[in-house]
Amino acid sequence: MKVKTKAYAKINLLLDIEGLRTDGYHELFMIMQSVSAADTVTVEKVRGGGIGVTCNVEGIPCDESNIVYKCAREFFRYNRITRYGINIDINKRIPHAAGLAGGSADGAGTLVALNELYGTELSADELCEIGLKVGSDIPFCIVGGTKLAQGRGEVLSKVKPLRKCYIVLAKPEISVSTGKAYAAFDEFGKSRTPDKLGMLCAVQSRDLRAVCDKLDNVFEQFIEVPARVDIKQVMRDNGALGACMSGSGPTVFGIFENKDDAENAAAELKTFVKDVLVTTPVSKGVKICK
């Protein structure tokens, strides 16, 4: 028996760090959006015991350090399942270490698949509770869509969905450590605060141009990404309504009303950027493939 899921990437339409919490985490304010770039996570029952992990991309750890392994372990603990044997296969299409929550998406896909495979009938809230033990982005990646995320990122509130558009993702050939990015915030702080109220008003009015005017990411103030300026310029030259970095980077995304404009921007970006994808907004974080 096996269950296959599509686990969708996310972007941050707005990301602000409001300070350091007493538990050591950072207090966040984010408007998050699922996009159609997705990994495929297949969970299969196998003979024998334990948790196996396989992946199509070299360099991705396939041991206990992988998020999917940790999510599976927490799932079995939560459900008090002591006898199990599974393999989790990750077919990655979301760029790695890109600020797109690819690892968290895989963890979310694993939890949804296990819930289906074992017939545990856990609610989304219960799956989020399990996922939060492994990573702060996993609850959003389970629920997906367009959400206001606060706290560590696990306090999710409904907002109006983003209007139909095309989102170009461009990841330069570098990786950014999320831990080092937060350490840089702790050292340098921020020089200005994103317009959170303005973004919320734009999202709630479903005004795509206003949303794009308010795109902002506090990490851009102290994380250097080579070619970020050039990437944004290509996007704007090809009709992007706005462009911003996602998460702790280095991926830059641009939002377009017109598909041809998005594809033209992607074609030009591919001349100097390794990973370029044209995506659209999606309304969920994980989809079970029938």
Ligand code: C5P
Contents of the next structure:
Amino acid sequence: MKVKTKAYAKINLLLDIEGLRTDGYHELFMIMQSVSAADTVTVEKVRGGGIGVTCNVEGIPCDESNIVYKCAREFFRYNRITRYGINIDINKRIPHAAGLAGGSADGAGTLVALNELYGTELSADELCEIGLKVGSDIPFCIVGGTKLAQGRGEVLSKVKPLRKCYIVLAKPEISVSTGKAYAAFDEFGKSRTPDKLGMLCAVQSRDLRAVCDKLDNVFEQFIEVPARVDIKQVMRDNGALGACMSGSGPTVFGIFENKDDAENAAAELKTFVKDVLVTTPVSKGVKICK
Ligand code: C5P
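Can I have the other form now, the form predicted in complex with the named molecule, not the form predicted alone?
The complete assembly is shown below, putting the previous chain first.
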């Protein structure tokens, strides 16, 4: 018996860090959007006990440190299931350590698949509660679509869906540690606060151009990504309505109304950026493949 899921990547249309919390995490205000770049996560019941992890990409740890392993362990604890034997296979397409929540998406895919495989009928809220024990972005990755995310990232509010568009993702070859990125915020602080109200108004009026005018991410103020300026320039030269970094980086995304423009930008970006993908917004975090 196995269940296969598509676990979607996310971008941050806006990301503000509002301060340091007493629990050591940071208080966030983010407008999140799921995009069509996805990993496939397949969970299968197997003979013998325990949790096995396999992955098509070298360098991803397939042990207890993997987010999918931790999510499965928390799922079984929550449901008081003590006898289990599963394998979780991850087929990675989302660039990792990229600011696209690839690992969190895999965790979300695992939880949704396990809920189906074991017939536990947990609600989305319950799955999010389990996911939050493992990572701050997992609740959003379970729910997906377009959301306002606050708190650690788990307090999700419904906002209007983004209009149809094309989103080009360009990930330069450097990796950014999320923990270190937040530590840099603690050290340097921010010099400017994104226009959160302006972005919310733009989102709620479904005005794509206004959304693109308000794209902003405080991490850009203190995380150095040498290729960022050039990537944004190529995106704009090819007709992007706006461009911004996602999460703690280094991925830069550009939003286009026109598919040909997006593809032309992607072709030019591929000459100097390793991972480039043309995506569209999606309304879910995880899809069960039938
Ligand atoms: O929750 P998650 O394990 O994905 O977070 C990775 C790191 O990012 C945390 O160890 C913490 O340093 C930082 N973080 C934070 N505030 C948040 C989310 C993450 O400081 N709201």
